[in-house]
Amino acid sequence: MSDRGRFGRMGFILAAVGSAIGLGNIWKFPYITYANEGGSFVLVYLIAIVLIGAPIMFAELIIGRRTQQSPYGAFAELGKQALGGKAWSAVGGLGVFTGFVLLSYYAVIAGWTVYYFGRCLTWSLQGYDVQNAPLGEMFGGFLANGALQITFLAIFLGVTTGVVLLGVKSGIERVTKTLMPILGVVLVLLAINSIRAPGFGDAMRFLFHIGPIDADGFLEAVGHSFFTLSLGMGAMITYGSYVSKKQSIPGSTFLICLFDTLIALIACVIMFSIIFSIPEAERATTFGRSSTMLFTTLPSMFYALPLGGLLSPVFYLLVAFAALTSTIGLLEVAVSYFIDARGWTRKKATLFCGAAIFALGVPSALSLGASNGLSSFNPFGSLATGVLDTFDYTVSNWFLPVGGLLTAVFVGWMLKPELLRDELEEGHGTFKAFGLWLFLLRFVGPVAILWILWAVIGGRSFA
């Protein structure tokens, strides 16, 4: 238990923070919601959060807390009082390799972002002509370039170990307590001058316009409440493991989340204000339910724009931040099983790690065009096409939705209320809302999710 080591208040919220926001909030949410007509879709998504993914995050720092162990060490541990016993150990187990899958993959698209800090630096010190820049032609070739694929996942999963690999305190909590507040300036930077672009009053218009919103919407909008909050593989139930006592669960929760859904909004912000400025002929085409719009579309509108030589370069390095944050918090939950449960060295059990997690991401890599049999690897059919896209949809749409379900289960039905209570209040005091809480937890999250799943059985993708 040496290896653990434990966060400080401020450090915990921002870790806690920094693993809940990433490509997600910047890069997904905003398609999204312009994909369901902006204001209502917002509206469900606000209420989803408060309703369902808050409720599930209150039971996993419980869990993390409570046992100050890994995901299969604490669910192993507060199995012995619930019926089934250890064998809920396979829920924690699931969290650590959903943890250790969405890492493999996910670091291959933040590589991305680091690629096109670059590529944005040149274009502002050598002059941006988007004749001789087709975005989406370069794009591509940089997908199918198996070497530069491998070479920024290994940029990026380097990083990602280094810090890990320092610790608890003196390297996830220094470099996301140094990175956090970086992250919160530029966007407001961004924010602010997005006021200047000429489609920033359309753009407020459709974020915050109340309208219709259909079945299908409505349904995107709770499950991405869910998945927003990294809830279902583990990171908050281990980042809640080094959570001291004396610390408010409930307080901690209202904060991630109202930080985690304000950076989502403002990266609309900034996206909106620069995708409403051009015709909407040109915007029909240009932008839509398009997960790289981020690389085909989006430097060129930056480039369009007053000082967007500057700001281009800032908004991809804004990017890289936040899923390094993310990057971070997937290691440590396999990180911290390996210590936790065979009592391996920190040092051991994060080299191993990043490197079985570099193994696993390689296919991943080389499956958007270097490698042939790799690229049309489809056992779902239409629904994923290519190993990266195949773990994304796994992860995403069962592995995800399905622990977040056996968590809220276990804790809601399987534990006693006074141990919940007892953990609640530590650290808070009297918690009035606890049964209104039990409640969500019990009834309102498990049926959201099991909507969620039963729309994935019908058809529905949600990677």
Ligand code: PHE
Given for the second form:
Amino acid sequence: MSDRGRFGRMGFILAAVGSAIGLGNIWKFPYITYANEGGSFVLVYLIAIVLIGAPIMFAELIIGRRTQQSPYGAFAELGKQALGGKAWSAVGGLGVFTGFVLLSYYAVIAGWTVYYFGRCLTWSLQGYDVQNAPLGEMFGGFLANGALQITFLAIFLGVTTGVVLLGVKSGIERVTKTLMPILGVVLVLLAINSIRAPGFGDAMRFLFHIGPIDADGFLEAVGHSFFTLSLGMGAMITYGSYVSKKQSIPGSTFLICLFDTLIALIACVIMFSIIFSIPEAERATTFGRSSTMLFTTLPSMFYALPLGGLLSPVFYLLVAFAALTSTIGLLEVAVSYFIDARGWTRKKATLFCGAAIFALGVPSALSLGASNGLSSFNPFGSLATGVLDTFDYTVSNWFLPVGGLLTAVFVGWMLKPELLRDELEEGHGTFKAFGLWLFLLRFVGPVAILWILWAVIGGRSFA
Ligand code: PHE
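Now that the form predicted alone has been shown, please provide the structure of the form predicted in complex with this ligand.
Now the complete complex, all chains and molecules, led by this one.
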């Protein structure tokens, strides 16, 4: 147990907020919001965070703090009192596995933000030079450059590994405590700055008008609430295992969900204010509703705005920070498994996991055009093309929902309500909404997730 470590009070909140806030907020949420016509999608997402995400976060934090163990050991220990016994440790095992796969491709995308930071810095210093060479082409070239992809993957994983190597308190806590406030402050400043952008009003209307939403949009919002809150794969169980009994689980959950949601909305305000500042005709041609808008559209739009040259490197650096605090959380899930369940030292566990995840990430890095075979790898047919896409499809549509469902069922149905109440009230005092929480965890969450899985089985993809 000597290599486990423990968070301080604010340390835990910031580390958990750091895990939650990441590419999911700044890269994925804006583009799926755009693709789903804003407004109602945002509303459904907010409701999903409150009714489905937050209750499952309670559940994960309870499991972690109760057992003071990482997911595998935590499920094994609590499983002893449940129907099914130690077999529940498989859910923890699934989480560790999901962490490996998710981190391996997440770090590839995170690497792009570092590359763009460098690019924007050069553009700021030497002038933005790609007015005539479309950014899409440049981006495509970058993706297809295997050496560059692997280099940036290595840089990102290297930094992540370095932080996790330093341990819970002096690595994870210190880095997230430094980066998260900077991220928050600068994003708020960028958002205030975007009020001056001509597209600000349209952006707000787009984000907050209520319009029609179809079932797919609804399910996508629910699914995303898992990804963005780092649920369904044991990240919050792991962080929960480093939390002191004096800390309030409901209070912490509230803060994590609040900050995560605020940052997602602020990211949208910043990006849409820029996008809606561009005349509609031009927007339609430069802006396919694609997942790459952060990298193909935004840079040129930055440079069209006053001070854009200054803002853009800052922006990409922040996205890299946000991604880093998420990759740290992901790596810690895998590392804590080897420390707790295998008795390894932190050093051995971290170096091994870092290297293994890098090896697993290489095929993803090469599946964006560098290797024909890897780029056209499509075991799920038209649902996902290439290794990176396939991993993302599997994690977002299967692993995270299944992990979340099993966690909700385990905590909601298998554990004794007295144990849950006891853990929830420890460090909090009387928890009045206990009955409501249990209802959401037992019924609302599982039904929504089963609906997602049903749609996925029917051939839909929400990655
Ligand atoms: N929540 C992170 C994001 O929004 C992704 C993540 C998922 C991190 C699961 C850790 C665990 O980018």
